[in-house]
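First comes one chain, alone, set out as structure tokens in the form predicted alone.
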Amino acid sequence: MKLLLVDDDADLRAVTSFALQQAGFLVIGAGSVPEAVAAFGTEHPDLVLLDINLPGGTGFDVCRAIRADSRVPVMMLTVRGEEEDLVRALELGADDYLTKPFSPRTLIARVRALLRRAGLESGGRTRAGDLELDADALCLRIGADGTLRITRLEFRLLQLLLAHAGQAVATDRLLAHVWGHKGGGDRQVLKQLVHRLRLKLGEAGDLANRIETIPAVGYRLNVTAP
């Protein structure tokens, strides 16, 4: 599942994205109008974390734009109390509202009990082609038969290759998701999580050539037709 969470706190929204990352959710995070709008038509997420208060608008601005052609999932995340704010957002077509502060696991139950009032809710896993990521198991599952076991940094890189399948993912972007906002990865480590992980591939059936490197870019992971 792949949530867009709009907040146009840097250290809030890396905190945020980590704590669902590892509730197996992938996070695309955006700070201000302009990118939430431009994130949401580029990264099709499945649901939405929209703050109220951001440069260049309001969550209110996203909301609209979103609401004009789509009906994912919206929850409004704010410092506000107001009714007047609940009402509007209720009223632009907003699903849930959640007031700052909040724990962690109060948002990520509320992220999956309004992915399940959507139908869109997975168990936490992902797919593509004849590749199944299941968070809950902590495993890769290739085709019908086969069944890889992983760490938790090889789920998080296979999370973000496989929600871009057949695409290049930067380098940079990889090692934010992987280790986190001010996690500390580097690109060495990167290389070795990499091999580790093709190591494994290989040892499930020929298939280490899955993760490709994109030169000067990062890596891609190339799927097949289930």
Second form
Number of protein chains: 2
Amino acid sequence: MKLLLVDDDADLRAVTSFALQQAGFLVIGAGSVPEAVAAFGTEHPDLVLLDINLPGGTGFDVCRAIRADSRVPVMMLTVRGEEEDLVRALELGADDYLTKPFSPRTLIARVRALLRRAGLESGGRTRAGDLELDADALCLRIGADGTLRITRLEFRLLQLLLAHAGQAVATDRLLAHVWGHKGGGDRQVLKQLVHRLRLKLGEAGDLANRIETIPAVGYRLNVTAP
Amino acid sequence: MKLLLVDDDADLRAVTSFALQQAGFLVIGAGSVPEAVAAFGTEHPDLVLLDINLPGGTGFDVCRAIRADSRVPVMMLTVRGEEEDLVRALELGADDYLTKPFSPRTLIARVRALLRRAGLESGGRTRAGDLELDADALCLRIGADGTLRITRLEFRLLQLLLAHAGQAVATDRLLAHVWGHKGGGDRQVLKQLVHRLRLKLGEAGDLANRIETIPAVGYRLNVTAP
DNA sequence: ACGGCGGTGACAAAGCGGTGACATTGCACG
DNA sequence: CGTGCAATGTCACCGCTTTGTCACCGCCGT
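Moving from the form predicted alone, what structure would you give for the form predicted in complex with the DNA?
All chains and molecules follow, beginning with the one already shown.
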């Protein structure tokens, strides 16, 4: 899981990076607005940590640039008591904020919470209703009945659907999540992916209809009570 | 957009509810753990605001009960300086927290941010009376009875009618809103659009007469009390 | 009677999603 | 190194839905 950490204080970057790396994250650092924008373009991080005070501009500029072509989770790092800045950041599309100074433990908990909410959490298991997704074994557990082996693409598809179980997920978001923002797939392959997954779900139980089509929008995964 | 606000202080609930309602949210209140769990089960809110200190238990108990069968966004309301509580809440599956006291403006910004990052886009739903328009799933919810799948054009039509529920809306405004100013549609297609929507509404209940014709002016959507 | 307006039905074009067939890639195994 | 299989991408076709267009009907005021 790759994070982009943007802060002008190199010492703070170093200590924060260390804490995040201990927690298993890969951290890319940037110390100015142009650096941050460039790093975002080349590295495609899964989450961005953004200080507001930066040489060459503000964190707002970076946030705006990122939001222009990506829905990646953004967490602002602010100093305490600047409510105006905070409101502005959230209205610009930031997903969360953290007031400095913060403890590494808090930071890691918040980063994890944000990743989980975005449906991007890499390791471990994701559960919704009677369905549980196991990243290590690459399989889907259905209630207590059985497990279903799935492929990597099917996993990523289910990851996002499960993270938003019961809600319609737009095809664009699915494409971005499964194949990455670098246009690997189009609607054609998504059709096929869903089709093949439905076949599997049909064989493993009468579950093909769990993935519902929302015409002109995308798909929705329906779960039952656990 | 429906929120569940859980706090034992009735006065704070009242003032907070008012602020949220001003921002366009529908707020359900609860003052204790059993009340909160019951309200969650019957109301199915889109987001939960949870105080920690509650009669009959703690906000953690409510959070655990909710997470047992739902991934609805949960925001904890804490008192300042209880980092242990905060970390525990996030590990229990809460998505965010807010320290009391907070300004209504901050609360609204944070709620919006949380909804956005949950994929529920605060602009995603519009309601008027017993009708609710869901932009994400592209459907119309009628009271508690059922949902009706609608098309993109029907959605845009209802969007404007619902925003002016009970008032006549001129055909020119409808044309401009549904098809844009680029002369894509004329009165003929609007006739057809309304006709087809009335058929759908008629099948889904006896709702065809909800769209009333105002001769020489346009149409009006009638709603009943929610 | 006439003309404007709105309702209704029928039809065609375009788009979207489902499905099957086949090609390509990558990887484990002999 | 070749072989076979699973995973993935690509193509073609089918059917349904959505949307635009036309024609015709009835209503109503002059």
